[in-house]
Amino acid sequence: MERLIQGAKRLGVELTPRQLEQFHSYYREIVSWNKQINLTAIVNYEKVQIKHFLDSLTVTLAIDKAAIKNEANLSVIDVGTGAGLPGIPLRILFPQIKLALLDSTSKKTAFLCHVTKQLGLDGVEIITGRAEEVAHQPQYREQFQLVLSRALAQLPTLAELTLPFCQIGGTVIAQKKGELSRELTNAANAINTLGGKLRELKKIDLEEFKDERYLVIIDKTHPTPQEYPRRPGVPARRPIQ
């Protein structure tokens, strides 16, 4: 996993032999299960290391790595996680975090249940459901210090699907690609309405990525009104203006 090792070093991360073993096992399980269910179009060994694993680890550029290592049970949810990205790579890197993985597709959550056991990632909660519905359940609403999403939706919709999970004082980190100025403008009111404040748009500057990649970092500053998120499908069809 040399591509992952070198890329991680540029992020300030040294991967242990055990972590590299977990990443290699994770790759094998993705390729195996991908024959039955659509987890990813990318299965090439080097490309998975870069476009899935290293890309997931770029979220560490938006967090205090030393603080996470010293904090027990940091609560994290990955919304719309798919094959477990970026949540599982982050849990491999920081074994002490309390991780929940949310996806609406039961075949994908079956894979997540299997792969977390195979990798020895104890205590990861796997949730099958729509974010619009799960975010209204008391055990998940405003319960997480860190909310992650990767290629989930346009920013106005993404804000509605993620901020209700985030506790006040917590942070949403959304991984996005391409030119974002119009999305950010369109999302400004939604972010504020849902209890957030844009902290930073952080560009990912790694030689492994030739396209434009960013971390959209949103702090949760006040409670999300109870009517949000709206019922399934509405945030995408009628984003908050």
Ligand code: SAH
Second form
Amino acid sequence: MERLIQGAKRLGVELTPRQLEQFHSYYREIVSWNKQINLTAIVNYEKVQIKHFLDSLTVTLAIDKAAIKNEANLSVIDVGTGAGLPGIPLRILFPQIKLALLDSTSKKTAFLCHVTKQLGLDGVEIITGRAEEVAHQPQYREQFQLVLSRALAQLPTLAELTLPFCQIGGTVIAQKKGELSRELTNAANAINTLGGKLRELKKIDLEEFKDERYLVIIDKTHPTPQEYPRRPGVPARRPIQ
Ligand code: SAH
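So the form predicted alone is up there; where is the form predicted in complex with the named molecule?
Shown next: the complete complex, the earlier chain at its head.
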């Protein structure tokens, strides 16, 4: 886990032996399950450390680490988590957070049940379902202080799939790759309609990443109108203009 250790240091994060052990087990489980179900195209040991684990930990650049440690049970949901990214790396780093992992593919959530148990990550809630439906359930709607997503969708769609989960006063952090200015312009109305306000577009500046990576940080300032998110598939087919 040398690459992860070095990269994490550059993020100001010191990983304990126990955490490194958990990352190592997580790596082994991903590679093993990847033979049966399609979790990731990246299985190389060095690359997983950088492109999955370190990349997930860049979320810490947008959150107040001291606040997470002091505030017990910060509620976090990772929407479209796939193999558990970025949620699981964040939960390994901050055992105090109360984490929910959501994905629509039951094979992936079966992996998440297995791997969280294997890693000894207690109390992680795993939800199988579409964000469009789950976000209308009262126990999830506007219940989370922090909503994460990585590689989920284009911004207007992503806003509709994430902001409804976020408490007023909470934050959405979306990890995105590539040139974003046009996507952001297109998303301005969607973010506003859904009760959000763009706080910052934060560029990730780490030597490990040659491509452009950003954190899109959106504050939830108003309630999301009841009609959102729309029915499954609609946010992607007809993004809010
Ligand atoms: N966040 C992971 C996976 C990204 S791929 C990573 O960065 O590696 C997008 C994931 O979102 C897939 O696992 C897919 O099953 C899930 N997904 C796509 N649309 C969804 C929706 N509407 N509701 C819930 N999950 C969704």
